[in-house]
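The chain below stands alone and is given as structure tokens, in the form predicted alone.
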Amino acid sequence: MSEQLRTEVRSWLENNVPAGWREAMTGCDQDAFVAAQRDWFFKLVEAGYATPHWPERWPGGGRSLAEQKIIYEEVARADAPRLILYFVALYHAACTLMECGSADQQQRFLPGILKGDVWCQGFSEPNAGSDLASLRTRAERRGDVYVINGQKTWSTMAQYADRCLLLARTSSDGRPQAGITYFLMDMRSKGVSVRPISQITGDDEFAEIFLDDVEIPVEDRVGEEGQGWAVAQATLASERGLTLVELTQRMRHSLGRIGEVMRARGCADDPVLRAAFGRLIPQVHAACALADGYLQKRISGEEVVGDASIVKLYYARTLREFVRLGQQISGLDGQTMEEFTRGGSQETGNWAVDFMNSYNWSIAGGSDEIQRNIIAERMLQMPREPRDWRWQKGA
């Protein structure tokens, strides 16, 4: 069955991955990218490959983790565009609704995702990134609505989003995590304004969201008031495993780009560069093996806290080594930023941009420091990191 599925997916991708998509998405504007993402999304939905992680009652759903892994491996092998526009909708929003949402919320929002609704995530704030519990956006209940005031930042594709997964503080009593509540916000609500963030790479993937007396119905709260921290953990857990499998496999299939650059520059026989390439290859394969091993633990129910942190930490480090070697081999050309390719992985061959983007993975989804703390404290049972409250208060 597994080989039959692999053959089926591989054949479909060979016939449906947009021809020349990298060239078309290099130097294009954001609107052209969004249009291309929508076309690719609807193709995947129709084929049942956009939602293999959804329950069986949904089109394409009900796949086992092993089957999902095959689909992700083949998508990486085919170098298909990444579904950046719909990632939050397909994973964060859908999995949160399925695990924590009410039956009414599932019925109202899940069909819209398959019809193309875009979701964004309103978690991070200017002073609450890695330390999410310090968020300051406020939610005050007034009858049948909550009134929201605050600011969110680094929200992927928020300028195109229909809805937002929003965390806001409903109480300042007790532990910081205890006062956070989770909401589903309509991005067309009065008082919502979005400002794209122009990055040095030429991309504007992220945006800031400003909330001024925004009203959210009580029925669009997920879970009880003050339970937002627990719901958010379900949101963040939804991308584990399969995302790491796809990213490590994309990096493995991109190793050929290093070889191509070496041959093109006539340095394929340089002993120093060959040795560096020789060291990189087993690092990349080790990252793939770690991701595969982690997914097997999930399949068998043996996953423990810290397993995902190990994979993410190693992937981030290996990705930086990958793009650094690409820059080194390319010489001065590797220091020059070419036009940005939208929808690609982190190893596009535009080495200056790739190098800057590689550091995203040292921050996104929990910084390297947080991953190390999780491994040390929750996996290895080491003492918690001491907190110097006088320093935190500026004393």
Second form
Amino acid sequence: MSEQLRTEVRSWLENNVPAGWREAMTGCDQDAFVAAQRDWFFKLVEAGYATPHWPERWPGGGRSLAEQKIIYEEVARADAPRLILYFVALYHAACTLMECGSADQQQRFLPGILKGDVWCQGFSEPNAGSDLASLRTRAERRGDVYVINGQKTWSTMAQYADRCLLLARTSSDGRPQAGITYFLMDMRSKGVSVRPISQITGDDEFAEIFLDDVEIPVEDRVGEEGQGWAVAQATLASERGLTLVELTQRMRHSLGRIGEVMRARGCADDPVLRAAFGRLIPQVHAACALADGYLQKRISGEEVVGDASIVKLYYARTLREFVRLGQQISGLDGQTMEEFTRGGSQETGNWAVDFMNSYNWSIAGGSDEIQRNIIAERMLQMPREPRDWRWQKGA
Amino acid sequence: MSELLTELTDSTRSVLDSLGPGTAEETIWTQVVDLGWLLAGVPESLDGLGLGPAAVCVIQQELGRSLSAARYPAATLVIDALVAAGESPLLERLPLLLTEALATAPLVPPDIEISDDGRLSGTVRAVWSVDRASDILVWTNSDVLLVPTSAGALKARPTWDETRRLFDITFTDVNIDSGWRLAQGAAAETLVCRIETLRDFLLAADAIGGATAALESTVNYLTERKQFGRPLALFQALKHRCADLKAHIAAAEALFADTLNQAESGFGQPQAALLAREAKLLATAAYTEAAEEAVQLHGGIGMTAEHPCHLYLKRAQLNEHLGRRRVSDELELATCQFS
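Show the form predicted in complex with its partner chain, please, because up to now only the form predicted alone has appeared in this conversation.
Up next: the whole complex, starting with the chain shown before.
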């Protein structure tokens, strides 16, 4: 059964991955990237490969986690474009709606996702990053609407989004988590303004969202007031380790690139570079094995808190070493500013940009430091630091 | 891990825990033999348990965890080679090996050669408890032999790792008896590959067991030890180092399980040997890292002979050099990517 699916996906990808997409996406502007993502999205939706994790009543849905893994492995193997623009819609928004949304919300929003609605995430704020629960964007109930005021940041592709998964504070009493409420916000609402953030790579993949007296109808609240934190956990758990299966597999397939560059640049016999390459190989394979093992644990229900942190931390560290080696083997030429490729693996071969982008994985989605806290406190049972603190300069 | 292997882990651990740390080699060896641990990898057709290399590695992981003196890897390599060689007159000796296991094997490639007229010369280094063995497994690229230890000259090899007793054994122009031969030619090549694959997986298992124990000891110490009026474990700088160790050990474990799973169907193929090498490289690196950090994070107490920290450190550092050829593993792995 699973081998049949693998063959099926593989042959579909052979016939459908846009030829020369990598070249087309190198040096293109973001609008061209968005257009290409759209085309690829509709192809995947039509084939049923965009929604294997959706329930069976949806086209392509009802696939087991093991089957979803096969699809991701094949996508990585085929070096197909990553569906970056629709990730929040297909996973975060859809899974949140299915797990926590009302029947009415599901009916209103899920079909739109398959028709290409882009969603973004409005969780982080300038003063609420790792400490997300301290978020300050206010939501005030006025009759049938909530009025939102505040600012969100690091929202991937928000400038192209139709809707936003928004966390806002409805109360300041009790634990900070207890006052948070979850909303589905229309990005075209009056008072929403988006400003792309210029990144160190020259790209602007994420944006700030300013919210100025934005009105959200009560029926677009997910769960009850004050339950937003629990709903957000469902959002963040939605991709269930599949992304890291895909990324680690892509990384494994990219090992060949290192060899190619070393040959092309005539440094294949440099013993220092070779040794670094040799050290990297088992690490890349271990990252794959970790991601794989994690998904197996999810399938068998043996997952424990901290497992996911280990996979993410190890992947982020290994990726950093990978792209660092990429820079080392490309020497001075690697420092030349060159057009970068959008929507591919994290190891595109434009190593300087790959290196800069590798911080996405050590900072976003829970920084390495947060993962280390989770591993130390939840797995190794080491104590949390005290919450109260005093500090005097020079003391 | 399958339920069976989990049970094996638990039962092995409880035996070793009840014996306690620093148990003398012969005491623990009696247990290894009596409890049938040597039978784990032997096929059922030969009255073994038929649990394969995974079970053998599970046992070694626990032995490594307890810093055990038991020469289990050495004995297992001989038993496995005898079984894998198939119908040879030497197979008759299997039952005795399984009950007494008076044979050993080196954990590094033997520096020996066989002359055209069939004479064995050279030194086999770092052999575990060869003074208590009647026979030693040795190999070249084209021959695998089980040689009586009386044919060689023994020399103790004092190593910093005092948990294992190592010797060098030197053969000088020894006339090879045809009854010693386990395999020759292409069959020997396959068998050598198999021996080295199993050896590297066993070394990886030992390293994972030891690294896990070193980290556990460190976390316990940091949790109990108080300075500045609080447990050291409260300091994030120290917690994060432990978290990194945990992640590195978990990665080594994941790679170990995955490579063993891939290799199991083809022990004896060069691909399997390469997989084992990767597993060993990452696991021994995680072990030295965990052991080095253990000494540092235990502070002064980690520098004392009384505390077991230094035993992990020394065993970990020796492990890095066992199973290693003249060329570094890293370079060989890279070379394979180029060919």
